[in-house]
Every structure is written in C-alpha cells, then in structure tokens.
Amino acid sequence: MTKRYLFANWKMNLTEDESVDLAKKFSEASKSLKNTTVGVAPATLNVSATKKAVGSNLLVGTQNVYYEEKGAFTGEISIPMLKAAGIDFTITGHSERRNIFGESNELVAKRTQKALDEGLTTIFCIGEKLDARESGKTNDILAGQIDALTSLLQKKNYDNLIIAYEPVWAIGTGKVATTKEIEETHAFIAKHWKDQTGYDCPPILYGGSVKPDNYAEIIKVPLVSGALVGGAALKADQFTKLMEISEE
C-alpha cells in the first residue's frame, strides 16, 4: 500500500492545554496505524508542550518558518528555534499567509528552501482562488508558485518536501473541489513539477474542508497522498475517523 499522510493544521486555535490533550489522543489513535503518517500543527506557543507531551509518538510541526536564523523580523521563528524545541515538520505557503499577510510566491519559496535546506520535512502549500479557477487560470496559478520554488531547490532538497493542493475557496467553506477537479489538478502538479525539474513530484496532499464524509472519496484519486486538515483536525472523533479511512 501506498505511504500516505495526515496533517492538522490547527491555525490560530487551542490553548497549550488543549492543544497538548488533543495530540495526546491523536497519538493514542495513531498506534495502531501501518500505512499512515500523522502529524499536528498547534499555534508556535504550545509546540514546544505539544512535542514533550507525544514525543516520537506522533510529528508536531509549524504553521510557518523564516528563511534567517536570526535578527530584526519580529514575530517570525527561525529554524534553530525550531530545532530546539524538537519540532519535525513545518508548513510554507498556506493560503491565509499568502492572501491574508500577503506573503508573496518568492518569500514562501525562500522560507521553503531555507526549511529544506536545514533538512527540515515542509508541507509547501498551493492553491488559486474562486475567480482563477472560474476564469480557467488554476494551472497559471500553480505554476507561478512552483516555479518560484524550483528556481531555488536542488535535487537533494525534494525527499523532505510534501506538496499540499489547496483550492482556497474550498477551506473552511464546506465546498469540495470534485474528485475530477482533483484528480486533474493534482496530475497538472506533476507533470509541471517533473518538466521543470527533470525528477518525479513529491507527494501531494490535498487541503479544503476534508471530513470523514467526503475523505474516502479523496484518498482513492490517482496523485492524492493525503491530506491537510483544518476544521475537522480540531474534533478527536473526526481526525480520528480520517486516520482509519486513511488506512482502508
């Protein structure tokens, strides 16, 4: 079976307490898991407490990264600060930091190249908007902020990379991209990522208010390694239900 991937994204959400109960339940249910890696990002304060608490039990990662180790950036964390506090994993790129904190496609490929380069697993997010994919532009979208990162990667850099799809008026709204729209895009990623590159695509996971009632559906698209999850991340019963999708 096919190495696959679960990531909460837990945003702006959870006090330390609670962010470090729902991991350890996360971790409980992710024992018995063969084919399925699962990982949680809480808020930056309570990841240092999130990690003690599960250890090697289940990966804590990072909403977000800087590409200096230090400096003037205020209210950036830098990757030596990650490393201290154990963590595995950072994200790059989600669609609230680019359309939100306006971060642009060349910062988010910096930020990436910088986790990569530290050896650092990223998660480096993608995705269009409601009017591109109206307007037939998704695939000029995509390329745009795959190509600002491929510009600046080498080969040794892509086995700690994981690619998440994101169509933004998908998250947090209860819409889906259609399996179609998925399996589409998801080959459009490939393809790009390989003539750009000359090397196979790393996985991609696909992100936009997945639940349990829609997952099965997903997992089974050709291209699709997982998922980045939001709203039903914050919800024991629901993740947990993911994972034993996942592994079906």
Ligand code: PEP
Given for the second form:
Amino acid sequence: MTKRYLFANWKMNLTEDESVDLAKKFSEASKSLKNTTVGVAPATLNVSATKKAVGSNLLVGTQNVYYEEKGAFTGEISIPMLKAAGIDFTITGHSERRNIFGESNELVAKRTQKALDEGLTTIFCIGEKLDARESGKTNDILAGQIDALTSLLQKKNYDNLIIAYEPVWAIGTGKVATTKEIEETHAFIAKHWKDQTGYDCPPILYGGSVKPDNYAEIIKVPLVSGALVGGAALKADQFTKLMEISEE
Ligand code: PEP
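Alright, leaving the form predicted on its own aside, put up the form predicted together with this ligand.
What follows is the entire complex, opening with the chain shown before.
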C-alpha cells in the first residue's frame, strides 16, 4: 500500500492547553499506525508547546511561513524560527490565506519555494472557488496556482513537497466533492505537474469537509494519498476514526 498522510489544520482554534491535550490524544492514537503519517498544525502561538508535549510521536507544523529570515515583517514567522523550535512542517497557500488575506499565487509560491529550499516539509494547498468549478475553469485555476510554484522550483526541492487539493467550496461547508470530481481533479494535477516539471507529482491530499462517514470512500480514490482536515480534526474521536480508516 502506498504511504498515507493525515494532517490536522486547527486554524484559529484552541488555547495552548487545549492544543496540547488534543495533540497528546492524537499522538497516543497514532502509535499503532503502520502506514499513515499524522501531523497537526496548531495556531502559531501554540506550536512550540504542542511540539514539546508530543516529541517525535506526532508531526507538528505551522499554518503558514514567510520567505524572509528576519526583519520588519509584522505578524510573520520565519523558517529559522520554525527550525529552532523543532517544527516538522508548514502549510502554505491555504484557501483562507488566499481568499481572506489576499495572498496571491506569486506570494504563496515564494513562501513555498523558500520552505522547500530550506528542507522543510511543505503542504502546498491549491483549490478553486465555486464559480470556477461551475464555469468549467477548475483546471485553469489549479494550473495557475501550480505554475507559479513550478516556475521557481529546482528538482532538489520536490522531495519534501505534499500537495493538498482543497476545493474552496468544500472547506468547512459540509459539502464534499464527489469521488468522481476528486479523481478527475487529482488526475489533472498529477498530469499537469509531470508536464510542467518532467517529474512525478508529489503525494496529493484531498481536503474539504472530510469526516469519518465520507473518508472511507475518498481514501480509495486513485491518486489520493491522504487528507488535510479542519473541522473533524478538532474532535479527538473523529480524527482518531480517520486514522483507523486510513489504515484499512
Ligand atoms: C481545511 O481547513 O483545510 C479544511 C479542509 O477544513 P474542513 O475539513 O473543515 O473542510
């Protein structure tokens, strides 16, 4: 079986104590997993305490990272800061960063490229809004997001990259893409990546209202290597169930 991944994006939720408690539960549950790598991305303030609490049992990452090392960049965090705190990965280009905070394809690509250059595992999120899906523009949107990154990358960067396909209309809405939509879209991403770079596509996760009652179907879809999970990752029982499904 190919390797699977399950990542929790806690967004702007949970206090430090709550993050540590939940991460410890995830860490305990993940001990029996054989084929699934599990990680959590707490709010930045809680990342260090969470990492200290779980050690190497669970990957801990940030929800974003900046490409400069230090300086007058209020509100941002740098890769050296993450490394000093023993952080395992970062997310970049989450749709909330793109759509609420106005991050462009170019800015997301620069954040991602720097993280990869520095050897940090990076979950690069891409996805289309509902109007793009309905007007048949999904592939154009995804290609634009991907090309901004591939134009900056060298081959040495690919090893630490994970792509997360997250249709914006499915995030936190309870609306899940159909298995057909997921299959077609992951196939497009993989082909486009190969066409652009000449190399096989990194693992692709699906994200968007993943729950225990839909994950068994989703994880069976070709070219789905796991999930990036928001809402269901805030509940120990639901996320633990996703871990179990991932191993089936
Ligand atoms: C996410 O935040 O990346 C996400 C997929 O959220 P949810 O699972 O709540 O849709």
